[in-house]
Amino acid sequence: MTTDLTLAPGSTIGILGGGQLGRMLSLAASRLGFDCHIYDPSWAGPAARVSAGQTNSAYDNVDAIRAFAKHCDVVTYEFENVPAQSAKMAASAAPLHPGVRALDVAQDRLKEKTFIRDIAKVPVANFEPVNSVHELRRAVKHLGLPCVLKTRRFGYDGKGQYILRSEDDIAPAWAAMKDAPAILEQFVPFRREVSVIAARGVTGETAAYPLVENVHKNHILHTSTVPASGDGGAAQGLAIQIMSALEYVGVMATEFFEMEDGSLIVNEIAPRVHNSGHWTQDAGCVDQFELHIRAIAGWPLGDVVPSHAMLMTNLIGDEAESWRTLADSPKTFIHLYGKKESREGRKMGHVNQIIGPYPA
């Protein structure tokens, strides 16, 4: 049954952002029927390319982002940290999922962390707000050593991270903040790091993909692997426990620390697709770009039983060069972001391999 929420195949919708992350959605967009236009600082950028249109001007542009927004039928974002004002700006001329509200929360770790734990009701590391060195030695004493001190916005991959094993490492941790706002964050002896990507649509349903378990290396991702070992239900209660407190509309991750005792605390959350949910490409059942165009645009959700289980593996700078040799590997499946420019650290793409069936 349909609803006046839902989108009809020919709509368009609108992305703010141009990386991979938006090339993705325009591909699954693309599937269902729908025009993608782009809205990216950049020209020709990786989602521009496979898109029906684009906008190239500054985020801070909000008559252009007025003028975009009011070409598409609904408007998402492929990365959080769209500025808030533009995201406003989109929402005044269409229906923006997720919402502002997950953006303002997601782009300040204090707000996140304490959104998680006093609204949505779900556990964190301890915190303390940091805004001086004097404030950041009351916070160590409170909080203990070792502790991990973090800008409040705009860090991601291991950036804006600073870990204080000792006293002497307060004065050279505040100096890297370089008086940024903060937030101390007790550190946590955690066994593994696991996520769960799940989807809300725009009337409540969700969907949750299994369990996945990520390697990081050097402070990116490395792989990500499903099905994890053990029960995923309680991840995916608390993700979509999240979601619900923040009315939220999409495809989310959410990121955990598994104790050792097996209980889960939240690292943090992605208001977006996202890097751990590539494998479900290739899985046998409905992706996380495709997901989260369903969600948007007010379809049914679709399957999230993989057939397969699989592991991820990111292509960081020239790993991707290694396109041939992993094109002749068999049950692997290659995506590539098509990125001009190769440089240490950037992410170029990943690829999906099948390791065996999806336990029953």
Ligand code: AMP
Contents of the next structure:
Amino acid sequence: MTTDLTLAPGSTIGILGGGQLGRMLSLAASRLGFDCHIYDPSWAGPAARVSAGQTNSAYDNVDAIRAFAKHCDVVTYEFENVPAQSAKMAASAAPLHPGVRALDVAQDRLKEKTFIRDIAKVPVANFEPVNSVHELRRAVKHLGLPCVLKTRRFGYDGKGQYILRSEDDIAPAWAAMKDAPAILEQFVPFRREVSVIAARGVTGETAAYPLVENVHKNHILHTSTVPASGDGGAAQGLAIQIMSALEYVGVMATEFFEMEDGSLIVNEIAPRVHNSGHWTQDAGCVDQFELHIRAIAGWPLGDVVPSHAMLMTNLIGDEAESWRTLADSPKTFIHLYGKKESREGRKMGHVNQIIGPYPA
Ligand code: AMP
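Okay, that was the form predicted on its own. Show me the form predicted together with ligand AMP next.
Everything in the complex follows now, all chains and molecules, and the chain you saw is the first one.
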């Protein structure tokens, strides 16, 4: 007997997390006739304001998570730090995509790097777990300088990271970790950073967008350009290899360091839609938000081949105040997240610009 895994329009999709990624997922889902229910500790955040319903409670309130999930036909998430117990509770009450395994791997850098290297068989930078200043000293000897110390959990946009260039950096680097479990990685002398946004469906079919080149400013993504020069086939293949090893369902981002000789090293994965995939919204193909909804709803993944080459630029803090000029510019599409308060370093919106035909 075959089971129909397809979710019909009119079904309810639950989203754990209420920020801009949840907002854009909800907007895409509503285009396909779904209702979204947002779970977010704060009231009326960016996602809830465009959605059919919201639950406001803490992410570790397993009773509230169960009640929320029971009312949904499928549950997904827009950030990777959903507590493990809450994810398991959600998965016991409704299908959870991507699953508990993907979350477990992605929220801990040690598990993530070990999984990618040993199970998915994809290259990562050499690394060692570090739990004390003595272990850090030993790991620096093994891996050599320079190297990068990172907290195992809750690091993003360069937070919880320390670059060590000499032995004098060991004590301050460890102090900066505040005793949090960490990993030490070899410093990678990459020539550029690229990413692949790809999806895997409930029956294992996959789809990948062209390779993206990413430039960061102050540790935050500044621009994504598509297509990145060169052949993206190898990176796409590695991303799909990781998704298959995780039996992943949904959109996943894989961030790579590209070396001088063109070889690729995975930096990290994000088990969700990703900032470096925002360009897809205006590229003349199924965008990453709709792709994720299609994947978790068991729909055909659809066409991920863009019609245009694209440049995405993030609007951080006050940069969003240029909305009037941007809104009046040709081949420019502005996306604002409706955040009530602008703060330094806060992602307020992004702009997508068509920069040419695809393929060239
Ligand atoms: P992450 O939070 O791990 O994505 O790191 C943030 C940024 O720090 C990356 O996008 C890189 O620019 C830089 N970085 C992280 N790890 C390394 C590494 N092992 N070698 C060189 N640069 C790194």
